[in-house]
Structure formats: structure tokens, C-alpha cells
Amino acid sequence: MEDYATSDDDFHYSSDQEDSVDAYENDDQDYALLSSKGPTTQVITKESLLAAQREDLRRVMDMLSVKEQHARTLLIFHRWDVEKLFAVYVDKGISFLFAEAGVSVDEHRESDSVASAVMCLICMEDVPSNELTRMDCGHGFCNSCWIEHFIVKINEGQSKRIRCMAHKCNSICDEAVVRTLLSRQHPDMAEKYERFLLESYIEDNKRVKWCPSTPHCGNAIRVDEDELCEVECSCGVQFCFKCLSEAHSPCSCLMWELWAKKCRDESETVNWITVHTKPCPKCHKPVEKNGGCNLVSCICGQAFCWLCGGATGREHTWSSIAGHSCGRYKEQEKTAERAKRDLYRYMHYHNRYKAHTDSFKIESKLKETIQGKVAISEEKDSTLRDYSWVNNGLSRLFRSRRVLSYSYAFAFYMFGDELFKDEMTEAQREIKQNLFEDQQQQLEANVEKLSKILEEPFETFSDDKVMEIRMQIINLSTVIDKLCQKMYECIENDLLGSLHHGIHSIAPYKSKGIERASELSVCWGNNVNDTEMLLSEKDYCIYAASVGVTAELDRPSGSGSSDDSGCSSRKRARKEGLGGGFFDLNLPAEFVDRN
């Protein structure tokens, strides 16, 4: 049997590591086993979106002792960070965390009706006192006025934090006057602001972000941890959660943006510009040049000549400038040395960057083969029956190959001088270099001998055979992964962790893949208390109606399967024809503001 082990000593399999193989061969379920904590990640679609709102304004409402509309100002302000709320009233008090916001607890809505009349501070009119509004911090004017005041801001696009109109008053408006007092008039406005105020989960809230799938699926991603992770959508698509670019580690989230910059399909462009044009001594802008004259003036008004670039006065002939001369030869070499260096360094990187890249597209095609050669197998009358080994070893090519693509885009920046030039000294530099690349080559070689195998047409094969290549595909897919890990763990600890300025992070390195997302459930509880928490049957019904899709309740007593928390895990339909907008939400006022 061949050597695939990545050090000196040779890696043998013998009867002691039966326990790994199937340790190896179950991964899957150790994984769920391990994962019984609860998801990291979660898909918020249309239908969850309300009850995930209302899990938090729930726990500041307990919290805080106050209404719907005050946690939702608060958590706003605070962009959702339930923690960074309590910790803010911890330490400097609830009275400190409602001025900040700008919530007024103390109602200040004594009756007008003494006064047939009142004139409104705003217009300056006198109007009847049932047609003039307070909000809590007790300033009032006309019913027009705030109206008019309410449309501004929400076309403005600050309808989720609408400031009362009195001068210096720093107090948000009560949402559900705004609601009331614009559905009168202009129910298009009213549905625009329940939206923007829904949306802000998402949009406000640093631990949930939409996927940024093209066309868009419609869903948001919660973590509830670190955000810096890589997550995949209910729809297929993997990507980084901080910078919502593909999923990318280890590169940090700047060398990414960097490096795509930089592969950015422009050489045409770039080539014409080089050719035809010719840099500014002043404002450095590219000049072409439009006559025969060799003396040309740029539109800031600099004056420079076209054979050297040098810049002049503007008295000239057809065959000089005056008091200049740029005839004689000048040595350039060193220029056109680190030039031409830095394009061939780059050339190396993105050649194996491009190479891992292709290689991936053309092995994610395997799968396909893969199965008819399992499916040929399981028909033969053999003695092996379990094939899942093939699809692991598959599963573990495809992530190694992708860390191992974008290693290299990692390694363009990690020992280049465009970031890190005086982070390190040349012999640091070289060190590190050589230790990275040590591994690098080490994980590459493994890789190809695991493409090689899994290309085995091992349909055709004895059964001795077949378990020769099964124990190959099982101890390369242990040595890969441990070699990636040992990788991450080098650039997180020896590489990045050494810098100074630590505003390059990675994605923690995860043996089984990029986690997919879990749906988040809407739930009902079984007893009152579990109810006035969570979503109750009936406001689920207001809102599915709202967004345009058929609720099935699913009870906890009832058919439809459900867990202890009577949480509901039978997908709802959508209702084809509705729903045509991203929310299309009308919710009633008195949905909004029970408590």
C-alpha cells in the first residue's frame, strides 16, 4: 500500500485503529450527538421573522417592567443587543438608559377638552381639542401637523426613530399614535412604517444579516455567538457572515476583499490606459494625449512633457520646452526589476489559487459518478455493504480543496509587502514563510492522493480491493483534516495572532464543514404563562395573513408532530400569488399593542 502519511514516519494501518475507522465511518451521528446543545445559526424567513422580534422585546419587556413599544425603542437604540441593554442599565441606571434612548415613561396626556380650542405651536392655528395629540413627554400639536411630520421622516427613512417635533425634545414617538393617526389618512404610510419597524430586526441587529443570495431567497441568518463565522442558508448558499462575501477562510475579510479586487476580470482596461495614457505629475490622473504637440497640459492645469512625464513650464517650440531636457538615457532597471518580481509573485499565487479553484469545479461533478458507482456496488453480491466511507472521503476533498484555494490568496498577503511590511523582518518573514508553506505542501499532496483514489472505478473491483481503497479514503480523510486544522491553528496563532494590529481575523476551522442554518420555529406554549411569552395562535394568523402565506397550527395535542415546547416542525406552505413584496405587512393596531 502506498505511503500517504505526511511526515517521515510511515502512517500503516493495522487492527488497532478499527475504533478510528468507525468512529470515522459514524461521523455523522457523533456530530448530532455533539450539536444536541442547539444550533449556532438560524434561518429567519418571512414566517419566523415576527416571533423572533418578540423574543426579544419579550425579554426586555420582563426585564424592564415596560410597554411593547418602549423595548422596542430601547432595543433600536441599541441595535438589538439585549445584553448590551442590561449591561447599559447595570451600570448607570434606568433612568441614564430611557434619556439616551429618548423614551418618556411618565404619560403627560391630561385631557384638552376644558378648552373648546387650542392652538397648535406648529401652524400656528387654533383647532378643536379633540384634533390635537400628545405624546408622552407631553408636548401636543394638530392632528395635521404630526401627520405631515410622520410622512417626512418615514420618506426620510428615520421612521423607526421618529423625534417628537417640540424644540430639544430628544423623546421617540409613540408608535402606536404614529399607527393610528396614519391609517386614518394614509394607510400606504402606516404599512410602510410597520415595515421598516419589523425590518430593523434584521437590519439594526449585528447577530442577524440577510444572505446575500442572488436572487434573493428572501431569509436572514441569526448567530448567536461570534460573528465571525461562516454559515450556509436554507437555500445552498455558504458565506461569511461578518463581510457577506463567499465564504473565504482562511483568508481574513480585507485579503479577501484585496485579493477579489485584484483577480477583478479589467486587463483590457488596464492595458489601455497603460498604453495610450500617461500619468499627471500633479493630480497623477491618466492624460491621453489628443495632438503632436509633445509639451500637454492636464485639465488641474499642470503642463508636462509626454516623453518623460516630467512636468514643465509652458514655453515651448514644436522641438523643445524650455528649460528642459529629457533626451539622454536614464537607468531604470531597478524599476522594471521590482516590476516585473512583483508580477511574476503574483502570477505564482493566483496560478494555484486558479488551479484548486478549477479543480474543485470539476471534482464537485464527481458526486454524480460517485453514486452510480456505489449504486453498481450495492447491487453485487459482496460482502461490504456500507459505502458511506466514499461519500466522507468526498465530502472531505471538497473542503480541503477549497482551505487549500484560498490559502494561497492568504499567502499573497500574509508575506507580501502590501499589509504587512512593518509588521515583520525579513528573517521573521522568511521563518514564517517556510513554516506556513511546509504545511501548505503537505495538505496539497494529500489532497491530490485522495482526488486519485476517489477517480478509482472500485465497481470494478474484488472485494480485497475494495477494502484496500476503503482504508486509503479513510486514514488520507483523518490526515486531511487534521493537517487543515494544524493549518488554522498556525495562522491564528503563529501568523495573525503575532501582529500587532489585530484586524485580520479568520473563521474558526470547522471539521465538518460550514454549518448549515436551522429554521427557526414559531411556537406556541401549553400553559399561560409559555403563551403570553411566545406568539399566540391568534396573532401568528394576523400576521401569516399580513405576509401571505397559509398557517397550519400545529397543536401540541393534535396530528402534526411537534417537540415538549409544543414548537411546530412541519413547514408551512406558502400561498402562491401573495406575498408578492418582501414584507407586505398592514398589521392591525390593536395586534401591535397588546402587551
The other form holds:
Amino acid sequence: MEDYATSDDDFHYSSDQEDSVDAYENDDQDYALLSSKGPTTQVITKESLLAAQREDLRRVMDMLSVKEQHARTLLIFHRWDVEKLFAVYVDKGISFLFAEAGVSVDEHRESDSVASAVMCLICMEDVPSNELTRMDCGHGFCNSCWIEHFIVKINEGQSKRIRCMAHKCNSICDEAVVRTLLSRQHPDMAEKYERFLLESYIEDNKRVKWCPSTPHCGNAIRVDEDELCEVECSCGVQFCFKCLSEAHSPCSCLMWELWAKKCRDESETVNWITVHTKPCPKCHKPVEKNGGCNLVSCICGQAFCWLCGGATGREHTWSSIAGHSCGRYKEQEKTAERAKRDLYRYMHYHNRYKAHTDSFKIESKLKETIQGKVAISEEKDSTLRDYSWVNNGLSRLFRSRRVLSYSYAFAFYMFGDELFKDEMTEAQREIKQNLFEDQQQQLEANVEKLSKILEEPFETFSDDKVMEIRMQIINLSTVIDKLCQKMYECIENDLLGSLHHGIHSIAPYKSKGIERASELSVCWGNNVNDTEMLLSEKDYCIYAASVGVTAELDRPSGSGSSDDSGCSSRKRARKEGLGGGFFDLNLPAEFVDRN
Amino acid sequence: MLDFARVQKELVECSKDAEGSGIKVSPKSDNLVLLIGTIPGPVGTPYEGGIFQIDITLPDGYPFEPPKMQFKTKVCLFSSDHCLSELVAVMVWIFVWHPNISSQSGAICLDILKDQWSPALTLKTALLSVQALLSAPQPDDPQDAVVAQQYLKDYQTFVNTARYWTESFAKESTRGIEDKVQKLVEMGFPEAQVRSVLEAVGGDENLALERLL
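Moving on from the form predicted alone, please list the structure of the form predicted together with the partner chain.
Below, the chain from earlier opens the complete complex, with every other chain and molecule after it.
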């Protein structure tokens, strides 16, 4: 840790205070540039779904000069992957592209007015030609048969690909025709059809996923680049885009799944019981041996042999029980030893995982205290006006606690037998484990330090003392940020990167916390600030729920500032003092709340 | 709901050239929901000479939903002294040994009966496809893994088994009407009644027995 602190010395301990803050912020900006180039995720709400879909449709329509319905058919076939669609177009040509997806653009609509009545090949009735509809592929059937067909297909969930009724005709039915025919007699089905078409943009799109919130907020998230990322929906839920569970880096998705299951399961308790107790042969209650020889007597009065669990008499010496002999001592001891070792190992990691989650919980209570302190400080007749560094430090603390707690779950699997037993030799594992644990410990030490300093009663200090604390917090924040970054890099490159059967990858480290998905541009007009507010409030709720406390929140009233609105908002945030810094990602609402 | 008018027309259409194709469809019940289709085993296959019966159930959505078809199974009632009240055992047999047809249930694995169904297809075209399936098994997409394995690994045994099944079971239904009458009369039913019932059900022995009971 010392290394980092000293290397930054010239930034932070030189010149006047204002400069050092700027240096710190610039530093942060660099990281932001490193980790993400602007927002790469977007929230798609019910209202913006249409716009989002239009965007892609427009590209295809412009490129291939086709009608909207054909563009949609093509895109649905290619799972809304515009790039892939264009690649097929370039490689195999337009006719292949169309045929593959079932698009017929040739106009087959010859006039049917010649014959007054035509036989529909489905119902085998003669129908007047004006009640017969031809699709783009040229096949015509009577309207009532078409309607019947559409209803069956829509109910089957096939809205996105309703094929022509003719045998072996791969054409997809013209959207407009489906719409007009259905809307006359079955408006409910028409509505269902529209909804399915619209939602296909989410369901069939690998870059878009529904937000996993329960109850569902109705939003979906679209990522522009890497699917492996963590994102925050405008409803406040933070999740891993890949596996849709809570954000869990630096754990891989598989590790997290296993860990969450392990923590949920009672298996460890059961394990403890099997290791430490034996059922009484009479009353079957689990009996724990609290010392003494191998003759155990249950609370029910039954005596039994601790080694084999069999009922015995009470006559015994230290080494043998009268009339009883059993020879299974060695074998049982071995399995018990092993289970015991596994249990202790799990407990080691789980305790630390839990400890960080718990201190996060306690530290969340710091907010009120700190706000009080800041308020007092601001009242003071002092030259210091800007206390945003307190909040920044606090959010850094929250974020790194989070990283730390998940890092224990990661270590449990990385260095355990469960996943990578054959990937590393004992020696390799030891080296890697040492490497990782060194970093983890450094991080942990700094996090605790930061935690301690943040609890100082700085409101009672003199200006000089406050400046000193401010400097320490800023320094520690930078160091912690770098350590987190390094730990992610180490995990990615040295630990997971060297695996042969590497299916494990982790979401990249975001210095500024989990990226909040921006509203799709169409919704910019809508009170962004309010959304943002609501969001951090819920975030707190979710966190609180996950650590098992009931969150009681005031309704948000102040204005937050959006994280992705860039420098201007940042400056504004600073001028407003505590009015929602740019570091508010993991903050409970109350922090941002204060105006 | 089921389009009765169309089913009626299909039946008429089908009976018109029953001679040519050998494919027949007849209603099993009055409501046109349950039908029986008959296809001759294709020439030059182990199924040649057999007459295969297929149970057809029309769903409500027919013709927009595919008809359900499966090879008819034969329920053999083993009774003592031809006394039907003392049933000893019930066995289910199916007449066809084919990779795409379950030897247990008679279920048919055919794309046009599933997702490739089109309302423009008819019972007759569907039965023709089933007949085509008999000529051209697709062991790579099997319904009956045991038969498919045999088809791929030991073709000769497959052919022999399929032929044996055809001989033993499917030809039975081609037996003369007199045989059937005699068999039913032996069971203790009056001959006149047997004849009229047999005629009513189109010579189907099992169906006749059901009615007589």
C-alpha cells in the first residue's frame, strides 16, 4: 500500500488544496476513460421500445431498401443482429437473405377480378374474389381461413413467424395484412400480435435483456458492446447482464451461482451435524459428544458406542465397552476429517464474505452521522466550503467493500477443489493463492483504514486537521481504486486467464461503480433527475434487502445528478456541495438526497 | 372449431379415387372427430402386402392445426373359453416395425404432422406422406431408437423383422369377411347381428366387437 501512497505524493501533498483535488479528479477521469467509453448500456422502457426497434428497422430498410415488415422479418430471423444480417447480405446476396428468412418481395398480386368466385383450397368453399387475400408469395386463400390461421398461430406464440398457409411455402405473412384482417373481428388478437412483434425485439435479441427486477419494472436493458458487464436499470436493480443475477464481480457467473446456492443451502449445517453428532439408536436425536470416552449416553438414557453408533450397555473402561466391539474406527474418522476440513474452509471464506457484507450494512448507517457532521461543518465559520470528498470517500468505501466481499467467494472456488482441481498443481495453486491473497490483504487493510478515518469526528476539528483528514481520505480512495483495479486485472490475467478450460470470465472493473444504463434518447425529455433519484433509493432498498435489513426510505425530494452527463454535472455537483456527487452509484438515496 | 364441411368434402374426395391410391378414410364415430385411415404397404418394401390402419383424431382447430395420427394398435383379449367376462390378459400390439414409428404406441414421427403442417394439406395428403415414410425411413431422426439402431447396424434383420410383423399382423385385417364373421359368431354373437355390425363399421373386426359388446 505504501508504494501507491508515495507515488501519488507529489500530486496530493504538493501545492495548494484545490490543485490536489483536481489532480484526484483527473485521475478518476482517466479511469473512467479506461474502463468505459461513455455509457454503453441503455434502458428500454415500454415507451422507448418502439423507438429502439425502429432504430434497427430503419437501418435495414435504408440499407436494403425494403418495407418495414420485410425488415422486421429479416431482423427477427437474425435475432436483431444487424451486423450479422449485413454480413449475410454481403456474403451470400440478397436473394439468399430473403429466401432464408421467408421474405417474398416479388409482387404476385395479379388481378382476381376476372373470376367472380374462387375456390379457397383450405375450406374448399367458393368465395367471392373480394373475400380472398393474396400474400406477397402469391398464395391466396379466403379471409376467414386466413383469420383462423392467424389466431391459431398467435395462440401458439408464433406471431413472429406466421408462415403462409400453402404447403412448403416458407414465406412470412405480410404484417399489414395480418393487422387489417384481424382488427376487424378480433381486435384482442390484433393487439396480442402487435405486442409480440414489439417484444420480439427483446426476446429474440442477444444484446437486449429484460431487467430481472421483481415485481418487474417493465424495462429492458440494451448493451452496445460487451455482453459481459454489470449494469443498473433505471428501476435501481443492479445486475450482471450475463447471468441476470445480482452484480457479483470479481466472481465469475458460475462461481456466483455455486456460491449463492451454497450459502442458501442448509447443506453446511447438515454437514456440521454429520461431522459432530451421531443419532441416538433409540430416540434418533442427534447427539454431540462433549468429551470423555467412546461410550456416550443420550439424554433419553440410551448408551451407545460413539464409534459405530450401536446401542451398548453401560459397563466400560476407557478403551472398551463391555460386550461390544467394532472395527470401523479408521474409515469413519477419515471421511469425518475430510468433511470437517471442507466445512472449515467454507466457513473461513463465508465468514469473511459475510463480514464485509455486514460492515457494509453498518457503514450504510454512517450516512446519517456523516451528513450531520457535514451539516455542522458547513455551518461553521470556516474557509472550507466543499465537502464532496466525504461522500466520495464513502462511496469508494461502499464499492470496495462490495468488491472485497465477492472476492472471498471468488477465492473459495478459485483455490478450491470443486472447479479447478485438475487445472493447477499444488505448487501452482499455492503461488497463485499467495499472489491473490497479498492483493486482497492490501485492499482489505486500506479499506479498513478508510473506514476508520471516515468515522473521525471531523466536524469538531480545526481547519488544518480537517484538511489533513480530507487528504488522507482522498489518498486512500485513490489507492483503493487502484488496488481494486489491480485485483481485477490479476484475476483476469493471472488467475482465470491461465486456465485451460477457461469458461470463467468476469465483468470488467468500473472505477465509478456499476454503470447505470442511460435512458434511450427518445426519453430524454422525461425528468431524468427524478428517475435517477428513484434509482439510488431503490438501490439502497435492494442492498438492504440482500443483507437482511428493512430499508426505510424517505421519498426522494432533492435533485440528483446523472452520472453520465459528464463534466458539467460534475462541476455542478461540486458547487452544490453535497448535492449528489458523481460518485453516487452505490450510495443510499439519502446521500444524493441532500440538496 | 372443427370445420365439418371441409372434413365431409375431404371424405368424399378421398373415396372418389380410393381405388387408385388404395388410401381410405372412414369415420369411426358420427361426430367426425375420430377417423380411421387405411394405407397399403408400399410395393418393394418389407411392408408390401400389408394394410395399415391409422387412428386419426381431428383437433378443434383442424385444418389449421394438424390432425393427430398414429398407427392403430391391436388390443388382444385373451380369454378363457371365449367367455369375455373372464379376461385373463390384455396385450397391446402394433403392426408396424419402422424407425420413425414407435413400436410401443404407434406414434408417428413426421414433420408435416407437427410444425410443418399446412392447412392446405389434407387427410389424404397426410396419409400419402405416411405411406412415403414407410418407403423411406429416416433413421437419423428416430421415434423408436431400438428399431433405428437395428436399421443402421443390421439392415437385414430389420427387413426380416419388418416383414414378419407385416405378415403376422397387418395382413390379418385383409382376411375375408367370412373369417371375421365366423370368429365373432364363435364368440357367441348371433350371426345376423355380426354381419350387420361388421358391415356398418366397414369390416373392422375390433370395432365390430366393441359395438357388439
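Positions refer to the first chain, counted from 1. What you are looking at is a predicted structure, and each value in this text was computed from that prediction instead of being measured. Each form is matched to the other, and the largest set of C-alpha atoms that superpose within 1.5 Å is called the rigid core.
When the rigid core is held fixed, the Cα atom of Cys283 travels 2 angstroms or more between the two forms.
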